[in-house]
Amino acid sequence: MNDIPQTLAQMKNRGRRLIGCFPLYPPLELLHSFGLTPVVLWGMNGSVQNYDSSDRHLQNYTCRVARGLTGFIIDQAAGLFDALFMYNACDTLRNLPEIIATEVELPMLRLHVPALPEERTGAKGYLQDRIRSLVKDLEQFTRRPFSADAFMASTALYRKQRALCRSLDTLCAAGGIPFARAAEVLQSAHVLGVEDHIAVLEHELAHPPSPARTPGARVMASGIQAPPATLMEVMDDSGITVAANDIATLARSYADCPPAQPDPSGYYCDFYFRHYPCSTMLPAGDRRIEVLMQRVRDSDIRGFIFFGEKFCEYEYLEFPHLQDRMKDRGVATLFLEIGAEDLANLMPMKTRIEAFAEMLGH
């Protein structure tokens, strides 16, 4: 995660086809069982000098989100990739493929995910008819023929993967593991072949720091994708300990996995109809705060840190919400507002986090 363009040029020089994803939940099993490896392009920041490609483009006052991925396709995407997928989700995100297609001459794939429920006329068969033209697509791309065979195998690797995953969960909210440690390993996911990656999550749960933390004040830690590393490592040695998360890079990306089957069109109605819920993802809105509040009574939450993505409408329309309903159950809320701005300078937000600890410690 410290080079990710090093990292892909690895895998591209071992002979890997890769296909650079986004938003954070794409079609990974589809994918693969195409022979492509998908790389979720998320949290670009450390790898883009600079916003001057993506500022040619897009407004400043975009997230932070949205410019490092533009900038990392724009100035390294044509050396990596072999092609570029994308599906709708926020309104700077779906705008993005005319963006990039004047800068970047790659295959693009979509897919448009309905934003509405399942039970709405039309939304399941028209979802089931999109992933069919994908099916398609990837056929005509990578000139073989779509396998039933292979979308199961794949679907074993990716189910086994999301497995362990919550199983470094596990190990985190017990103490076994630093979170800032179990986010690195668990994020690594969105970079790095399902094969490669099982194969490091196996290692680092055979494997893990020794002696256990003694579990601290237990807390939940919320937002689009995981705050700076050294944000975390403040959390680690405050004392809190992140008994749950539910961060998009992190816990939402494998959090549950729907039922095997053979059809894909079937299989993704599953996957994104009943997908844990995400607020990029509007049909699962409505449930997000119920399965959150079930989430703080099953791990016994005395905390919740929200790291907000500045300028990220959908997840601050349901904050203040969502905040009414933890002063409810008696659970301090702590909001962190990160722009790509703020990276050079986290010290206010250490100073928070440190009083945040302290005062869930008394």
Second form
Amino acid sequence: MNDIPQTLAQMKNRGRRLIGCFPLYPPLELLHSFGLTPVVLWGMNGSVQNYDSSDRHLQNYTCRVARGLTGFIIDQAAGLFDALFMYNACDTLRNLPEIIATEVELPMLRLHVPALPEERTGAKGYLQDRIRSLVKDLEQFTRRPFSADAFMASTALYRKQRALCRSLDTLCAAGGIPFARAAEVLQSAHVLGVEDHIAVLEHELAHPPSPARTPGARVMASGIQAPPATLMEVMDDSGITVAANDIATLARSYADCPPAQPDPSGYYCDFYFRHYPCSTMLPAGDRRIEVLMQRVRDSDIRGFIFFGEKFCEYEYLEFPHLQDRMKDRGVATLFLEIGAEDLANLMPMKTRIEAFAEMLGH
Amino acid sequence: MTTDTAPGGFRKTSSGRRLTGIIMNDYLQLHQRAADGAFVVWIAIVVPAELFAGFDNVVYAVPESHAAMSAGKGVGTLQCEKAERAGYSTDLCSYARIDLGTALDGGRDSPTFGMPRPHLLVSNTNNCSLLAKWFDVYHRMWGVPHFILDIPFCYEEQTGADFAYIKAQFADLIRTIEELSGQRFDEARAREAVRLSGEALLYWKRFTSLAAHRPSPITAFDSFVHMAPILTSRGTAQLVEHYRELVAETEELMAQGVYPVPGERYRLLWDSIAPWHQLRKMSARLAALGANITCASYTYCIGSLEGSFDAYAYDGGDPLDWLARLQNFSVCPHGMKLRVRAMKEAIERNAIDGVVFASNRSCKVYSLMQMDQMRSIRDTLGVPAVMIDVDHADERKYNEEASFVRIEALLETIDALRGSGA
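Coords for the form predicted together with the partner chain, given the form predicted alone:
Time for the whole complex; same chain goes first.
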């Protein structure tokens, strides 16, 4: 997805009502059922020419995710989006709505997702109330009533899309599509309507690039967002096969899909409390480690590349333990830290990836 | 009462000596009772420790407070480096790194000999949700249960739904401790602890409100130091007594005409966590310039509701109600509109000439709206402000000269505004 603003403008011109969402796991089905096209504002860095706009508001020790999305909204949101949506995830993001509001006048819908395990007293009831409240806000904003049928239809679309994403992952793990290409297609989910993205995925699965590659060293990639395309291309060119990914903009976003049901408050309890574990979902810490180790075993992973997002404290606090667990299992690890200012100087990281691939090859 | 005045205006009062005794005793008691079999809970600072008073034998330790003390005692960097060697990034909060470094090294180099190993970890998401991840490290390291309190962030004042949600979690926490410790919770004792905390906070508010006097009888640095027992002695008669005497002593000093910055020419407000490694140096250097940071958002928020300035008094009712309603008080768990509202009140009541926004690399949740907050204060009140770079506990990330160049520029701006009659 090379030109996100252009893609969004085209959707807007086709009459779509766009709602910009952050962070990664907004209630897409619900927003879609109200006739909105949700756009996930994560990994917008490629569309940000510079960080001038966000630098007026955010200190330089803010992660590139927040700087990218803030800059993107300030520079591009006017005329593109009808509203914005956010839910709580990390300390940086929770400060953004009021900062953005100093420059952008758009309705801001919010949701507090409990940072508690499902079994804790009141957690489920609280989330159900919040979802009902969000439904009311959406009814008011869109001036249309909630429709269980529309919600079920939207749910079915997203279920199909996530299943196709997983199929593309499987193809990538088998060497049938380079990781860089798979990631580009998969991440376009965030800025395409779900119907359009399904079409893109179906086309890609039906016409994979040829010739197929010889599977190389089996690696799992992890991080809060996919690395820059250049680094993914280096992985491909170095003979690495990304046999599994734990990247938040990729597998963490489509790994699971709850059972369909017409009541969004019940659906989103399943969605959030049983979501594929992500570092941003606080009660899922233990499960995350276990799920990752299971995936390492299932996919016969030999190497683990962690793309650390500079200043992402959630990811930082998990990595040392994760690294130890990988080492215990004989999995080699590589930690690469990427910040906003590093994008013009990726050569050292390329070299490290190549060296890692060579090491795994031996 | 005696007062030792060090060069530059830093003074060791009898309250200061009493404070040292309280903190030392709190940690000694903590270690002793833990060794004698007490159930030990590690908590984030805003977790309502008064609840533990409802049990026969539950003690609590506060890693953030311990980290602040370590930084103040000059071992912050040493402990940070231990955590960094274990793979924890230098970009992580320095409290977390100090605490992890201390724990990983078995408490060595800690001014309190570390903290006794916990039976339960209680983090929360209100000051920062990073705490949950930080406590998860111990949870994995020692196999200790970890209980998270989820406190919704306030963009507006706390809602009824959020209040009920928080209160239900407190009841859940009580049940959890009962199950894990085998002890029964006695609400009457917790109620008494809340009453004592409420009374202590009224004295605390009286103490911080003395900053309105010109010259101010206190500095923000006094409030940074004296807030410590709010973290380690909550819900005790000792806490009430300390603040009652602190107020009395400060008022007596005022009567004697003893002020920390006698030639006070500039009255400043500090926005951030205390720079623990710089308390003495910074206050002395400011005093030499005739500048007094008389108040700080970090300490004037204590005992108030989010976005307000006055005390939220305990009315003798359900203790969980009071504790739940206060959960968003501490700046970080509420938004810019509320922060600005409280800050305007502080500026007006304390006749503040300028604001120092301390952009704190270790605390994103406190810092990442300061640029807009600073514009708002400048634009709406016409009060000049500067931003300096600090780290609350990692001295390596602080540059004294760069900071003072900016602070001195602020003082010059204040002079210029006075000269222009603005």
